[in-house]
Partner chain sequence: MRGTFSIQVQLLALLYLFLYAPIAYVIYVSFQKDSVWPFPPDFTLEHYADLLHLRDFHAALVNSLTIGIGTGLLSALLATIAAIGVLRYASRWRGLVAAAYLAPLFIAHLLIGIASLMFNKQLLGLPGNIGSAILANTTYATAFAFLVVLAQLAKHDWRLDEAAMVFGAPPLRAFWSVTLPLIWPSVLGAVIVSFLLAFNNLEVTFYQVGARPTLPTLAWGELRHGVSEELYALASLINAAIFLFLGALYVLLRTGALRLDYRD
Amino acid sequence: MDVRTRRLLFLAAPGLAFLFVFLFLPLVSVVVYSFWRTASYEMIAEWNVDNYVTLLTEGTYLTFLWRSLVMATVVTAVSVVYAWPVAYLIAKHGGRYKLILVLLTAAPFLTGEILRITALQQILGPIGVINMGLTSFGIAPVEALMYSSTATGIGLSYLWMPFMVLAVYLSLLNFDFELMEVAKVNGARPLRAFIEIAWPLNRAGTAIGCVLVFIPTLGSSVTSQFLGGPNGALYGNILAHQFGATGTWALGSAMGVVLFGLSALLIALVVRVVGDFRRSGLTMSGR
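Single chain structure for the sequence just listed, the form predicted in complex with the partner chain:
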């Protein structure tokens, strides 16, 4: 081992050890417990695959998983479509205000999930300002905003869109906008220049943004709990339920393994498709 590697590992060791003990081992224990069973709130070490059989055969779990997958896909897609023009604008025309403009999109993230949902409920809910406003003018309230999947979708976009803006922005910082001009000089229309130059050169950054939006959305529970209403429960709600009232930790663990497996699968897929992350702006190799 050369001296640089030894020094690097020396400095990184405390954090790596920390993550190993407090993140990796707990995640491994989830896998282990998913093969146990629970009886009256106690975990019993009897190895079995019943939890997975339950997940696959009782339709409800798959239904909720499917719902979460659709929700995560839609929220991610909406985020990409919205974040791209915004990030492009800031990166290209932001000038000396670039940093503050992009940080303004990220700042609300720091106020935390629960406060942001509190705020959204006050806007979207049945007694939220939009519907109260409509009713006070004698207009019928918008059903879609009250305790619905649409409200959950709006809430999740609200929570995670900043990640997409940041990821695309970071990627565009390493992008040479002159290339777009060159394309246009050579006769490409804006859309064509975007499809053939801007998009492919920034797809690694966009892919990272997609993963950063998709994964928390897939595992979300609080947003749908407060904005989704009685019929708006997602996979995360059912998962959290196993650790709350029902106390079926083993089944909950299996649900966690499925969630983690899907996330890992997505990351593997993205790495496979994108391949080279050097242009994403998240690595130090830049351009």
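Structure of the form predicted on its own, given the form predicted in complex with the partner chain:
This part shows the chain on its own.
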């Protein structure tokens, strides 16, 4: 082993040790606990697959998992639709204020998550800004705005939107906007130019943004607890319940493994899509 390699290992050792102790070992412990059982709030090391059988056979857990998958998909789709125009305008017309404008999209992160959710309650609640405005015009309040899946979706979109904007913006930094103008000169309408040029050349950034939004939404519990209520509860709420009131930690660990597996599957899919895109781009440039 040469001096350069030893020096590199020495510099990387603290980071690797940190990841091993605080990331790898906890994940391994969760996987191990998922094959144990819980009795009277105590973990019993009896290896079995009963926890996974419960999750795959009982309709309640499957319903909440499906609800979370649908919610994560909808929130991700909404984020893509919203983030693209914002990121496009900043990247193309932001000028020297690009960085400031991008940072402004992340301004909500300057406060805590609970405070942001509380602010949404003051907007969407029965006596919130929206319903008070409707009432002042003689219109009945909209009850679906609060303690529902709609409120949960609005809250989650609001929380994770900046990640999508940032991912799309970073992919547009190296995009040549003159290609759009050339397409328009050759008769392409703006929508067609976007679909055939801007979107394909920047879909890697969009895919990364989808991961950054989909995964935290899938495991969310706080937002749905405060905004969704009983009607807007998600898989994360049931998972948190296992480590709280019921004390069924082994089942909760199995639920965590399921979420981790779904997240890993999504990341693998995105890596495959991005890799295929890069290979196709290299092939085209080689021609």
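Residue numbers count along the first chain shown, from 1. If you superpose the two forms and keep the largest set of C-alpha atoms that fall within 1.5 Å, you have the rigid core. Worth saying up front: this structure is predicted, and the values here are computed from it rather than measured.
Superposed on the core, the two forms barely differ at A264: its CA moves less than 2 Å between these two forms. Put the two forms on the same core and the Cα of L9 is off by 2 Å or more between these two forms.
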